[in-house]
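Shown next as structure tokens: one chain only, the form predicted alone.
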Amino acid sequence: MALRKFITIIGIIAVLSIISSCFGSSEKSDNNMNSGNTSLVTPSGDIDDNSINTKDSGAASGIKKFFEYTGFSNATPGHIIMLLVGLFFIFLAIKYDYEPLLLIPIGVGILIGNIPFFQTGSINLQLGIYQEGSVMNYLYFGVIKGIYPPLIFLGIGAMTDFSSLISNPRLMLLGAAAQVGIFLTFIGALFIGFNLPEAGSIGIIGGADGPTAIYLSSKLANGGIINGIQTKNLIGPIAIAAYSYMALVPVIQPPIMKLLTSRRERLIRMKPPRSVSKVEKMIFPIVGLILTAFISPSSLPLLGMLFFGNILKESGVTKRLADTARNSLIDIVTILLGVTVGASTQADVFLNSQSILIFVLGAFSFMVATAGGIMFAKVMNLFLPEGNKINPLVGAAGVSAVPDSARVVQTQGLKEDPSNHLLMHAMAPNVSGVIGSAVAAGILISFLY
């Protein structure tokens, strides 16, 4: 089989060489006719050696040019590294079921973005995501202009049930407390050497919300001049870091949850959430939209679409629109977003020390956000009577990785007590974390844009 493939490749190269030679000889003949010389034979009857050499050089030139345009000629160690990273993402998604709807599109996008091709300043093959006029460049427009994230939020709103949050509003504070990771990481990024807009974009990774991270970085770290400050294009590294940590929620959060809580705290049982009426479900997104938009108008593209999607769901009269938003639309946008974000990790743009720093800061941000939610739950318990206390594990769901962090809380709670179900309680800070991270993004845009 291997020999057959080798012979096939040699055959293809030979055919290309013959075609190239024919074109070369044809072009030479045309030139000779134009110059009045139509014979390849000298007046003495001998064959013109220069003509034969021209044919040979045409064939060699064709083969050389073919090879120069292949990925084998243009590959660098950086391309190989990024191809391995893409394969690793796909492996995690398939083998361990880590956010496959995100990691497979991103992994394939990394492969697409790191196939080596011929690049020079004078030739634009319109292949790469950063080459003007290429298909990938047009699709990437939705990332750099922040078009995809609001559409994702529309689908999330159409899927989200705010009942747990409405029934126990105090749990919203846990979602707010988890955003402490965003602002601490913002300060850390400034200390390391990133400028103000870049630091703000890096800090949002702590919210564990990929669309919000992409939206904010498209505004503050897009390679343009923001508020008089020249920024670098950090959309790719920030998006990959945010989605990576979202996928690794089941790996990162449990050790932190166990470290910061005692067994007695992990066994706390919470009262079942009360039943929520349809009227309350309908009023909540309307009030939420108006209130959050007044507090942080810059977050309107995200939160406006989030609450709009929820109104479609809860109104009961727009079922078709709600179904489209939470199924077809969000699936299409997820595919486009994942592939283009993955393709933006082109080796010559992505592989640098700043990308590594972003991943380190992102991990720090995510861990601080998880710890912030847990610790704030413990502080709240100091003021709550017995029988009304909060299981601190629920605080870990304050990061907005919906619904993965809530599932992690449920899993950890069942490990301690198989009859203690925390999922519905955890969904309250989980969905409030989505709102909180979007509000935080709006605040950062207001201050830094």
The other form holds:
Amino acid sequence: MALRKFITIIGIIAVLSIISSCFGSSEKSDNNMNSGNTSLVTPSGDIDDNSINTKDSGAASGIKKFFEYTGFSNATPGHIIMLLVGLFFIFLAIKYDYEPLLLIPIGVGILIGNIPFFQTGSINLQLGIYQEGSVMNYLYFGVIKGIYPPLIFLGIGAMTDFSSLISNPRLMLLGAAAQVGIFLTFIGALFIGFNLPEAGSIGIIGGADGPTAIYLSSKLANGGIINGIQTKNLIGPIAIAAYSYMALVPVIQPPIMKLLTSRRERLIRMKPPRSVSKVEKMIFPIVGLILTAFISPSSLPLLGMLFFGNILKESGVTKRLADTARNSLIDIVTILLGVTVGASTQADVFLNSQSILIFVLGAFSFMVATAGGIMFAKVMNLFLPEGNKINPLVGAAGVSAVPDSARVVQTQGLKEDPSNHLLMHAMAPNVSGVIGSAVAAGILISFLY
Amino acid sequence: MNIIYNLGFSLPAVFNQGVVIAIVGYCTVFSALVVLYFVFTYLSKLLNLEIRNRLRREGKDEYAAVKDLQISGDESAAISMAIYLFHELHDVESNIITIKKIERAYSPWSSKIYSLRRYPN
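The block above covers the form predicted alone; next, return the form predicted in complex with its partner chain.
Below, the chain from earlier opens the complete complex, with every other chain and molecule after it.
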């Protein structure tokens, strides 16, 4: 019984499908015949073969044109490489937690900036970051005019506690010593053929401070004529190198730290920092601003905003403004800065021998800066009495990279002695490194701009 | 040496210029932070002097004569913890335990008679 029902239903479905297919095909053939008649027969009754060809070629050309506008048609090996780089950044951020707040926006920015699209000289689809009128181009304005970095500094100032620095001012000198990376890389870049403004921009990678690197390169290596010298637009490669190495601080620094210090030195315990009064904390940003800006006025946009943010924090009467600066504002600017810097690495602009050289020089710069801080701590120890010596690991935090390099110092210190906490001591050269790199950027601008 | 650009001018001149910029720049960065170092080393001493004078004016000479007026971070952390524990964790209790009798007026709506199962007589 069930079998008969099943066969009946299958039979009905089969018959219906055969009928529908017959009618369908006959309708199609009728339509084809009709369309064929109208197209084939001209008003004079002659058969026009060209009409068919024209119609087919119109459709084909439309599809062809559509295909030309897709990313598949415009993709080059450079695009693919850059897309892989973007994915690698995202992978590093998610898998290894390397500066995810920076690497995710930059990684996604690289993807956005390297989606291939139709470009010819005359047509401006207003899509790419370098095409005038595009959304990304408007957002990129904040990078090329150096607007975002001071805003980031405002947020950094509002979230930084300078008390470790105030309590032990001699550690400030380690932050100064580590800036040797900037100037040696500057000389290195000149040596291999970059011109003066470009070399200055590349050198600042050693400051390990992304916003400072972007600010300086937007002034000195923006593709314009600086001080009579034609420069190339190196903002993208420099920013990517700076942020990449900042993210890779936990990988780059430990071997250098181990190489340059003995186990005995790594075990040095430092005196706990004294407590700092509220008055001192309030005086620091005001005096710091006036002194550093008098010495290097060109660093005013960066240092002015840094100390302004810190005054908001320490004054105690502008809590709302400080909260906005250290939370919402810095988050918004970080998103915009990360995405636009990432998107500025379009394959045709980014993938060249200069970028590779910039990455090599950037790595050198980081290593020299780390070594500079450590070696200076060792030199200081020669003059300091026993019991008041500095753990040379702390010198490595002189490269800014706040607070990653301080964290690396803490981790390395704990590896040698699980009860020796160096974090608070390392924060002092760390934040003085920020001041030092901003002063260095100002000096380079005043010399080269 | 010049592997990227043909700069159009002699490299040694630029290189020498760069070396001078680097030396002067580095010295300036160092001097800026050295100035800050001196200012904040002596600022704390200046503030201590002011505190000692104030203590003397208030007649607390024994405190004013203490060698180190600053307390370490560990000590301030211990004091903060003590204050926190004193204010936050110790409840003030009356130590009187009572059972309060609550009287309610009779109402058939809340009468137990209607809510309990009664066995048939």
